[in-house]
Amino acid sequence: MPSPTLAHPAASSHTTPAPLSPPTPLAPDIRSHWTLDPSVAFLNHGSFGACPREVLAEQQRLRDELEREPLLFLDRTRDGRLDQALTAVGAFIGATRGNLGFVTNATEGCAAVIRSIDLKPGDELLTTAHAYDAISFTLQHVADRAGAKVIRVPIDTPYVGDDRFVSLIDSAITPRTRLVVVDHITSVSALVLPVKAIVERCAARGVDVLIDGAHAPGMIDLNIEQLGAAWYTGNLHKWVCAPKGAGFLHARRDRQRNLHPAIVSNHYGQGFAAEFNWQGTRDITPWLSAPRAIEFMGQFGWDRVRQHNHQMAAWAQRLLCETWGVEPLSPLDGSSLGSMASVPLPPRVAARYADRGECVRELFERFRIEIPGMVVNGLLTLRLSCQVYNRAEEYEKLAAAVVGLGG
């Protein structure tokens, strides 16, 4: 079979596409910045991602110096440091810092947003049958509570392009439609989705969007605010690889006025930046480490590690459907990938399981895979993520091990 090259879809234009096969490492060894049990192959970076030593050294020195002086850290030098860090965050991300607050993660950056919207009875809310069941569940909540409704567009698989999802996302929307909640890649299918045009649709049709941008960070090259959208929200734990509670809520100018934090504390009315630097008591130190982690995965270029994470889901997409005779949720050449990918068991292996947690443990305990299993539109897939620690030979390993579950 040839061999084409991979078209990323929001690679920067200094990004060459790289062929289809499995990349060089970008570092000798490079997995021993990592903790992670080296009896495992470890394919789920794309749940909770996974932290470096450096990282996790970085945050225990702050931890430390937080017990050292609580007061002085947590209250006299908080917004200094906040601020310092947002201002790292924002940089990387393509944001000014006025318009950041840090949050614990996507769904908490979400709910915020959602649970700010004033809905009438027989409101609309919009999002993608896609979404996060987190997200969608606290669309449901809200909705509820105001007599309001939840409409989740399909998104056809095997995807079919982006023109036609926008064009169904604009087709869904109603007069009576308050907002549209999308992700900017998919958890479940792991599809990197056409957010820009959705929010230039929206745009003209007056509706406000929040994207849910909890697998962009480290993933694509970023620039939220050309992006446009009233709201995104991100995590920095995942493919950032900060620690665990590190993510961030970006909103628009001119839609802060009524947006408050998940937890209201002691600067209630005070504005976006002064509630969202104070919540409460809780541990600050992820989000003060988050630049570090920045810095950390930086040195071997940010677009080098994006290009080698997204060759890897490409190529190991391709070998997996090819070993197990299955079609791809989405094109081959990667074009609608980024660094995961979601691809479905054979048919005959997929029968064997009455949900998707009974695959996911024989893996596990029979091969030392950890990969998650998901539903993508009633078919078993297995989600598989590509960080730089990963190796060909852990897809390889996937790709025969699922071929004896069907033996």
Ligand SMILES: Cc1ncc(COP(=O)(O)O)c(C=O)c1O
Given for the second form:
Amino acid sequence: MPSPTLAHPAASSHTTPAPLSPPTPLAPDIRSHWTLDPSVAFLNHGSFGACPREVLAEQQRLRDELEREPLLFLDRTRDGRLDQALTAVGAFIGATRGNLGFVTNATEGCAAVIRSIDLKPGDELLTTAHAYDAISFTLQHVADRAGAKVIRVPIDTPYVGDDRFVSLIDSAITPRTRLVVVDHITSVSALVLPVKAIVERCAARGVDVLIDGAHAPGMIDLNIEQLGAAWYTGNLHKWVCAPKGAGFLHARRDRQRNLHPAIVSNHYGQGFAAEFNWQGTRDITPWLSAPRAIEFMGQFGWDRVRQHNHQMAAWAQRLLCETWGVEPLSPLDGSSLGSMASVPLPPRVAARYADRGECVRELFERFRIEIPGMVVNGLLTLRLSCQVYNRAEEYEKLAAAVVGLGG
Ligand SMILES: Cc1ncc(COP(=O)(O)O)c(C=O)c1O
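Now that you have shown the form predicted alone, what about the form predicted in complex with the named molecule?
So here's everything in the complex, that chain up top.
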């Protein structure tokens, strides 16, 4: 029986109770499709993803083909191969092939857009205080060179709700605002932000938006062209489970003309497709393997994958908040979450650590739990990820381990 499509989590009401039970696994022994170390509770899919064996095998097959006749692969048949892969990826994320180019990762996608903006002294670049560091630094770098300013809008936690957040962005826009950069799903706080409403509000103010969707493809149901942003970049190596180095950049047709890849190469000035299809010699097999990853995860049903991971995240957030006696960063029903949740450590445990790295190391070395530590508005949190290979016992182990640390 097909499961219902998961609505945009941030769009649902906050009246649904948090799930009392974790989801049932989508297939018996599903973890055996991954090469992950069985002795580790791997609760950090979010940082770099994890690629299934079958997809790695497809990448190896492509690499073997490349090495047999490098010129044929990287030169004469390259554009056709990339076209096919872009068409398959576009169908998955709601994008037309002609508006889509491959990049290595979301950092590179954001850099291409941000570095293509012609800034004047006094111009303003607007983002949020939860923006990923690499993107925030890229904004700072171009602003410093031009004498422009980066404005970072705070995101209060507990999350204040989509309407208030959109108003905060709106009120930070001035006549000098040249670009708004907003995460679809934030890294530190794992919130799914109301990007469509932000794009609409910015359009009304005459400002372009770049959406950093590093985590979105595969985590939430995505139709990029319906969002209407000038630019959208995302990763396929995180929640689509493609090999590492598979990202994309979508540019609305009217915002392609002055856009150049972060690496200017042989086809400068020859148009979006030509410039993005060749950025110097590199391994293009992560991009070419992305359709296999979409197909591999699709065998479980993409709606079921998203539903499973979302239900696990909402359940695990509740489990940890109740066990640790802490307030969640967003509603317990999971309505502002996708497949990750950032949960504050109990103050007694947080006080043990000089920095988040110490906490991450202790959890790994003593308990074999892999989970990142984040600092969200001054609070030390752990950000859990939920992918189809995760089991409820792994979050129960984390809950108990942290209780033990406070003892
Ligand atoms: C919101 C956000 N943007 C950008 C990135 C960078 O991704 P990548 O290292 O694949 O470029 C991340 C990584 O986790 C992220 O969370």
